[in-house]
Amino acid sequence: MAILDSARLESLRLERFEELTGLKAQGKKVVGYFCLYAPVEIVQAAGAIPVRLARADYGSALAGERFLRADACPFCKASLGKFVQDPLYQLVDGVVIVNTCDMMRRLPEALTTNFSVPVFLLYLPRTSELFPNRLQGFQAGLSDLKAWLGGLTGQEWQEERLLEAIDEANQLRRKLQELDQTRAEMPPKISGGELFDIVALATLLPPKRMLNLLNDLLAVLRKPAEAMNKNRARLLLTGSILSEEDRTLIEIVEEKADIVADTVCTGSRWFNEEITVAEEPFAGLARFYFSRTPCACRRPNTALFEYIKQQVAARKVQGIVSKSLLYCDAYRFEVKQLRQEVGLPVLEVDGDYSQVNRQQLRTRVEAFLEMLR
């Protein structure tokens, strides 16, 4: 039985949407962000409400082709399409974008040109070595973001609110790590799909409310459960961003196997690290966001492969599923190195949110699982 069924999940999303609508009517500002490198703690401390914009489907990608060419990144097209179709996106008063891959760096132009949405582009060095000059430049960008948010909300900056936001975010990350750890058990207590849904909810609900929900879910998981099949293949999922509405691959895989680990930015990489607050808060935030387990678009990305290997060993992974969006060269280029570094069978899949190849995908997944037996 699902730990958080789809009806309750949808109810929580709808309640939050109605709450955000009410808060916006009272003058609160809603700030959207796409990437896990966006410092949501600064958004909260500035008096705005951060909401991750990670919903994407085939319909919104088609709608986005009014603004981007057909062979552009499906996620970027869908994000623009969502500003046309999705009421949650239409609540947004401003967007924080981090210059990760080439398409994401160009998304601000499309947003400001076609939707008149204020955008702050946070510069993150593409090279990930923690050299002092790079860190200093990134921290200066965080200070500029603080000033931009102050202009948007009109609220005076309060350092105490930043410390409170950092503390809440760390608590949330620790609780999600605890939940994720139940996937390491044999058999896992939650599915990969459930974890992705819960992480998506954590980027929408206020941290305190999400912490209460996670405490309730963990209490349920501590109770004795029905005996489950221990002989299913244990897999790791890696690759491009997986949107909230892109669960097809996970559903097909988890019909006959368990996704016990992942390295996706909308999965475990969203919560696998914590901010150190022993130093000046902005310095701690800069060091944390600069040094996160790297996206494939950064170089060197050795830490990403180290994280994958650590997950493989700790969770007794038998095979890897690598899912890339169409035209996402950053992740597709890494598959060769992934095979060499990890030495496990890898199923490489790409797609654009279309459902037309669903049965073909099921056949490939079943053949891969057969090979693991």
Second form
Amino acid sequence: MAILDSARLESLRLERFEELTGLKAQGKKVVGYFCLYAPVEIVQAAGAIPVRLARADYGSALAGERFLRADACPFCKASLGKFVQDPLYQLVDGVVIVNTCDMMRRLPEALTTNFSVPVFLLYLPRTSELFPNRLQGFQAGLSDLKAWLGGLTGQEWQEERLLEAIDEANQLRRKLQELDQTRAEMPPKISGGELFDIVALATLLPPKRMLNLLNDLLAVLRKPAEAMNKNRARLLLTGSILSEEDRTLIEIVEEKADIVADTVCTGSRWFNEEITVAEEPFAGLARFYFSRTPCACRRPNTALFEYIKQQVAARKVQGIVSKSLLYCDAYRFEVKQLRQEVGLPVLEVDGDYSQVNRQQLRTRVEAFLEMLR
Amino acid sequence: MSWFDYQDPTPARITFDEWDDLFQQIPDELIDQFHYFPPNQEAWSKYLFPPQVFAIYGARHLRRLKFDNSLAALRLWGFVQNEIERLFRARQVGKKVVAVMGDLGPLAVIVNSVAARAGSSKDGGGCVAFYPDCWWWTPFAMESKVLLDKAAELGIGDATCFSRAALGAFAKHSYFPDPDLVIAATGASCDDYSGVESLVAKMVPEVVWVETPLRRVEPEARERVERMVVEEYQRVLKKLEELTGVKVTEAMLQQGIRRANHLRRLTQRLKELAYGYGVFPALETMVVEFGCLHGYSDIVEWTAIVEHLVQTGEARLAAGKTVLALDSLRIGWVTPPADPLLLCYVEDRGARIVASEYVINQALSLIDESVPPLLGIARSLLTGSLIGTSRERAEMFVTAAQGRRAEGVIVSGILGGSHCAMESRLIGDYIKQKLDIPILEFDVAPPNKAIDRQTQTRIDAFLELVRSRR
Ligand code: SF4
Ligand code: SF4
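Beyond the form predicted on its own, can we have the form predicted together with the partner chain?
Following is the full complex, with the preceding chain placed first.
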């Protein structure tokens, strides 16, 4: 049983879009971001509305080829294409980009050159060992972001708003963790696809509204569920960013198996940790974002592998599906390593957003699941 | 006999076979004079051999190139081709072998500063810095995909820059000794190579990671970024001290910087001689540019070679002798390193390279000697081609191309090279806007015996177009 069917999801999105249009008309600024390293709490505290831009499909990637070479990351191409095609993207007054990879680091130039959208590029050290100089450098970048946002919104900075935003974000992350925990059950109470949809919604709706919605969903889940098949394979999904519109792989996998864990940045890595504000808020934020479970692009990325292993053990995972976008070095390069380190069978899928090989994908998934029996 | 007494033939580009004949005329006493790891003079460290010797040992690509016919250029080729042997020899004579990866220049200045002090005894001791990044060329030089196949086996396949050859080389253990220390820089530089580093890190006992932050131009932010790099370098120094047992002083670093700057000045002059006056071909000029990274694992001898080249160039200039006709078509080249075969081809078709941007600006810019050494080195890192925006990179090139009145520009990329995919078009558009000259864009093909017909046709048509605009 779907806990949030697609019609409801679509209407929630639409309502929010209309609401954002109205707020914008009243002078509110909408700030888009792509990456989970973008500190949304600062955006909120600056009086702007953060919206994650993670909608990418084949059409938008093709549209993006007007601006980038065909061998650029499909997500980056699609993101540019969306600025041509998607009304939500056209709403944004500014974009925060984090330099997670080469492609992302160069997206600001492509955006400002072709769309005249103001962009703030936040430099996150690519090295992940937490040395004071790196942390200080990153924290100074957060202060620059605060100043940039102030220029965009024209509003005075209010420290209480930041504390409030951190608190709300933490509550939201906790609730999502609770929801995600239901995937640990045997059988899982929600599907991987549902979790991804809910995370996507959480990056669009205001935190309070999302919290209410999550409470409702959790209440439904606490009721005894209809009997689900306990014998389906339990899988972990890892890899590049998974766009909101790229559900093909999940759909095909979940026809016959359950995605009970993931390490994707539009999935569990969005909410798996919380901010501690024992220190000055910016220091707390810097520490949190610097040391979140790392994206594969950070060096060393050992903690990502640790997270995968921990998920595998906690959720009784039997196999791993790794989806890399074409030309996404960060994830593609690590698949062999994943196989060796985790010791589970890995189905390696790479591609852009095209649907042409859907049938072939289904055959590969089925063969993989066969092997897990 | 000294090389001063040797008379170079009339400057020309010659073939592989022609070098063989010419080599017969080089007196043995002269050959005996050139040794790596100076001041050592042992028989094992001679390197002055013609390209044939290296082709026999696997560098088959040499057979298809054209070379400058000076003794200095022969020295260059012998030395560069001998690097693998040199690194294994370094280990045998007790030097620590330090792999520096990913920052293309600055880290080697630090390592070589330590080497200078600790290695000043006759031969043993000290350390040698080398860039596994430079093994990039091995598949081309050998016309073999062995290293690329090995990299693919380890997880880095076709849709990646040829720099993946470095991963194959680490795994094969036969291209350089297993390093005593691996220092790997990553950050606002290159993802392909960062991926290589990530997998190398899983093969070696330890990696010292160094952050390469984004260049910032606003004064306050710039200082902050410089401070961050300086602290990264302090950690590197500490590791080097542990490795060598040598306490690294400011004076040692200053000496290392002076030597690096001397080499960089020589290189700048050589580029002027080549690009401005046509007294050297583009191929040797490119090899010299890349020598600024780490002096092909022996900075002292490499500097002597570049001095020799510059003297040869000055003598040619004074005598009014050029290798390439001054009225050749003037072409600028923006790329990760151009394929040697392509450089030769363009020259064969009546053009000469007058400006280049080979993504290693940080190895070429002079290090400020008036500030504390690590700060000077950090600043040189931050002049890097890839560390800022694509527009900044394009601007650097446009200035150089304008200065040399380039008539056309080649932008060559690599399929799957992460920065190429994003910036080729940005750079191309900017150059078009500023220079209003023909631009040719293509990707460098994988190692092959010949240039593919399509690329050849495109280069021919492009040069025709440039010619027609005269
Ligand atoms: S999917 Fe990969 S290449 Fe694309 S933005 Fe993310 S990390 Fe970069
Ligand atoms: S050429 Fe470009 S993609 Fe390749 S290693 Fe160098 S910087 Fe990276």
